[in-house]
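Below, in structure tokens: the form predicted on its own, a single chain.
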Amino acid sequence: MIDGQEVTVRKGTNVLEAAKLLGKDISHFCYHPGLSIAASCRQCLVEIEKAPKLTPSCQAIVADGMVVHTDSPRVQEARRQMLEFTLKNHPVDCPICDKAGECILQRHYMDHDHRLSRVDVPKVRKAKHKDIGREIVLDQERCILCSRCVRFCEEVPKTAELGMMFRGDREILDIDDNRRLDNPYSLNVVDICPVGALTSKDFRFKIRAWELHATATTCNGCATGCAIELHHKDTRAYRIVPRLDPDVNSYWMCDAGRMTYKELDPDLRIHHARVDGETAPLAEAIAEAARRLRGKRTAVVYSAVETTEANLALAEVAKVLDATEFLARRPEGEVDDLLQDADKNPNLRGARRAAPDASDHMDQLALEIAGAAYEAVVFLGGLAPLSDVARQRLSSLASVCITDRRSELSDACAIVLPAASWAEVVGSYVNRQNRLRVLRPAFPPLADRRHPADLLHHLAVALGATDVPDARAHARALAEAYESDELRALVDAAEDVRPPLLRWAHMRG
């Protein structure tokens, strides 16, 4: 029983956690449910009857009959004390550090002390912004100690560059001599660290986290599609923080995964459909693009990138135009026993769903169209890698490309047409267990630009096809076909929802 409810639970659950299941959220520092138990902050203490003292509620196991009480006056007291004692040598640094606005100690501060300081002398000085890895910055002075991330690189990537080191108010966490933290899934300390101490490089002094809203959607990094969070303001993307997915990516990510944000730059986007280099209306493009392509010997070019609904309407252009099938995929790279995957392509199970006889020999792609076996080429994407050569040849041809950013591709093409990115759109990958994995809108696509699958839609209708899917058409099936409820509830939706607020959204790690 706790603060008088029962609550059943699985063997081995801990205390805080048998709370949360009754909306009680015990302040705590050290622990997470995804690194072993240290109990060193003392911060979640809470009563159990007939035990001498108070317990670490992380730390203890629920047992059959065991009574806590979560918010006795002496559990309170605790954990204001707790709370000053963390909060002594602490910098007041809330005006410039990172993680203000989402900054566990602001908040526990805020909820069980709300005093002002009675250190009346200089506080322990320690080293800032010091310069520890590849992708992170230190601040001494801010760390709690609370060791979340020494454990997680002892447990997780198994590299245990971080330690603790001296003692008492002279403790410091410190990177091993003559090491490094740059293991590929470093920005994880950034997550689960409850206060500024560890930060990003990339994300330093960009924007304060309450002006960002947060998107759950998919990382597109490679064929793993963890779980993520998009962070972003207006029509800007600012960084992508992973997202608990037990069956996936559980609560981690690469870094490499974190910074495919950057795709997303609006100087890069097509806003307006182009033919012959001049920008144009989208519905005469769109007619003009159907008029060249009519009758021509056709490539068309799938991406393994680009969602399974645009893969799938490419395919009903196929169909018409009787076309030769290619599909672009981005080359192997770096690959781990963990979350990276050799495959970095999110979607090479969907677009080969799509597409499940189309060559992946992207040279012989090249050498044709070099050699003018093809009259026109539809590209899916901004993937395709085409020699110098082919790329020239593309302007005298009848070439489409359906992309989101300038790329040398699209350049290279006679008619543009402007598509939402995958931040834009309700979409789908089919990642390496061949799970359904959803995308979601963080932002409208604004101008011209449409979900690619839309596109797709419309110039096969130009081209004379009758009862094509749209987008969502296509979407719907693939939720069924997949049994997806999530990708069902979003295609179903009446109106797209506003992403919250992160101040609104609680407190990352």
Second form
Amino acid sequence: MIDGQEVTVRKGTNVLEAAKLLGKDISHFCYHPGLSIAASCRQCLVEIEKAPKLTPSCQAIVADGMVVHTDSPRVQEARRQMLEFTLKNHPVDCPICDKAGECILQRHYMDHDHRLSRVDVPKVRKAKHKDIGREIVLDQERCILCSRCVRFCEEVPKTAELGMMFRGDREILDIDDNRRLDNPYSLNVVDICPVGALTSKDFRFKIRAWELHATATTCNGCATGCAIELHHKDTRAYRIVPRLDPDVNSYWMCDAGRMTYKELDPDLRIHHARVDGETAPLAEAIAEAARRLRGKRTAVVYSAVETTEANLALAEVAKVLDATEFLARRPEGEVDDLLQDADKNPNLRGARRAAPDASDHMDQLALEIAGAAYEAVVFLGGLAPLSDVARQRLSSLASVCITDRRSELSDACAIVLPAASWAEVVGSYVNRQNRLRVLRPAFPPLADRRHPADLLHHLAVALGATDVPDARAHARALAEAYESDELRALVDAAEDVRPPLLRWAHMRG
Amino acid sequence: MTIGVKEVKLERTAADQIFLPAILEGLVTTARHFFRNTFGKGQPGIDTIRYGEPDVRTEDYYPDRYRGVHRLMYREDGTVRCVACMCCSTVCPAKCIYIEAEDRHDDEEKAPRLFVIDELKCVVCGLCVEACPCDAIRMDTKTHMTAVETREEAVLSKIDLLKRGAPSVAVQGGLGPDYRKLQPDRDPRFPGA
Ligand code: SF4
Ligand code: SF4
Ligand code: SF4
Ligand code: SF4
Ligand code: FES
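Show the same protein again, this time as the form predicted together with its partner chain rather than the form predicted on its own.
Once more the chain from above appears, this time first in line as the rest of the complex follows.
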């Protein structure tokens, strides 16, 4: 019984989560559903009947017949006082704080206190910008000592770099002088820190949180396919943060995956079609590509980085051209038993589904191109590692590259078609668990860029194929095959849905 | 509810239709003020400002809260007070403030690398001044944007804005150390303070 409403929960649920089921957000700092419970901030106090004192709701396990008041005057006053205590030595330098706009301390202040400061003695000063790791800067003044970051380092990557030192108003969060916060998951502490004490060097001072839009999509860093939110303003991406997916990545993601947004930089992208080095209108470039490809001995190269839709569309083209099939992929990389997979391709399984017989031997393709075994090659993505000799041969062949950004390969090909990136399409990957992972468009593809599957669809039509599905039809078929309501809803959505501003989407943390 | 159309007839006399009487009436009013202000004592409470003449400074005439061209304030050490918090550019209804932040590498941490105001787009609402938490941007220059030949000249850079600036020592964070003395009875939590 919470505030007069009956609620039944699974055994072991705490009062805070039970209240959340009723839509009541009990203010809290130190509790994080992905970590152990510290009950140190006392911001979540509630009144439980028959209990002698106010109880921290994050720690109180729901019991039969429990009667809880989350909003009584006594509770409100206790929370306000706790908040004032937390703010006592807080520098309140929101104007220069990266967390401003998505800060939990700011939110609770607005909800619970909203009064002038009573502090009339100098605040305790601590280290303001301490470089503690590859990606992280620490501001000890802003830290509210909730210990979320400490528990994260102990429990998730199990590296335990951070710790609390000293006591009372001198207590600080710190790191050993001879250690660095360099674990591959370090940036998660920036997300879970309820305040701006831990900030990301990469994101620092780039933009204010309230200017960002958030699109829920999928990381393309490795075969895990973590659920992420891409934060962007207009058509520029600024950062990636993890999104809760209990089956795949829980609340976390790796640092390497967060940096994949950098590939979306407009300066690296291809905006218009090119034919023999000259910019060309898209329709003409596709017609020209079809004219050059027709009736040639062709190789097609699938990509384990592109969506399943694009690979399926390439399979249609390969069928028309009766082409030899190859599959390009990224080399293997960092691996651990948490999230990072050695397979750095987000969609190896999806590409295999589209092209079960494609050969993995890219060196053979390079040799064959160099030895003039093919008159034409179609590349999906700019990935294929070719020898210099093979690359030089490409410009004299009917070579077509469908890619979203410039690469050695796209520079070498005779015809380049501008593809939309993973942040601009409705698409899907199949991850290492054989789950369908959905890509949602954050912004529309500008200039001549199109969904790669649509480009290939037009190419197949120009080559004389009839009845070939386009990107939407491929996506719909995949949604049916994997019974994914998420993808189905996305394909059936009438037009683009504008992603919500972060400031309306609820604060993170 | 249904929406109907109601016809309203405009009453226009012949005199209204030819406009001339109204124009003459206006001219007479203008002339009356012209002669009264030039040769007579003028209207009580209304000064004629000889704007543009060499010894006339608009600063002497404009009220204190007049919203003029922006300026940026600086600290005692000469660096800009602005911390690139983007409050002004966020609140600006004309979206005419563009700021890019940089790291100062000291305890003040953040400063604008670029700070540009397009005075042609500005609607002189003063919201940016209102929003600034650092007393960094002000519109108290009591000058207005002068006529310019190209648009670029009306786009003021950080340097332009700082040239108009002055040092400010305003402190942040509520009422500061004198809280109890300044507001003894405002706060019931300090009964006897
Ligand atoms: S740095 Fe952040 S997460 Fe860590 S204890 Fe301080 S407030 Fe909590
Ligand atoms: S583990 Fe893989 S999928 Fe997950 S965030 Fe890192 S790179 Fe991306
Ligand atoms: S005065 Fe108004 S319109 Fe002009 S810069 Fe400031 S906020 Fe923008
Ligand atoms: S509001 Fe003030 S401190 Fe913030 S960016 Fe504007 S001028 Fe700078
Ligand atoms: S959230 Fe319960 S004590 Fe901190």
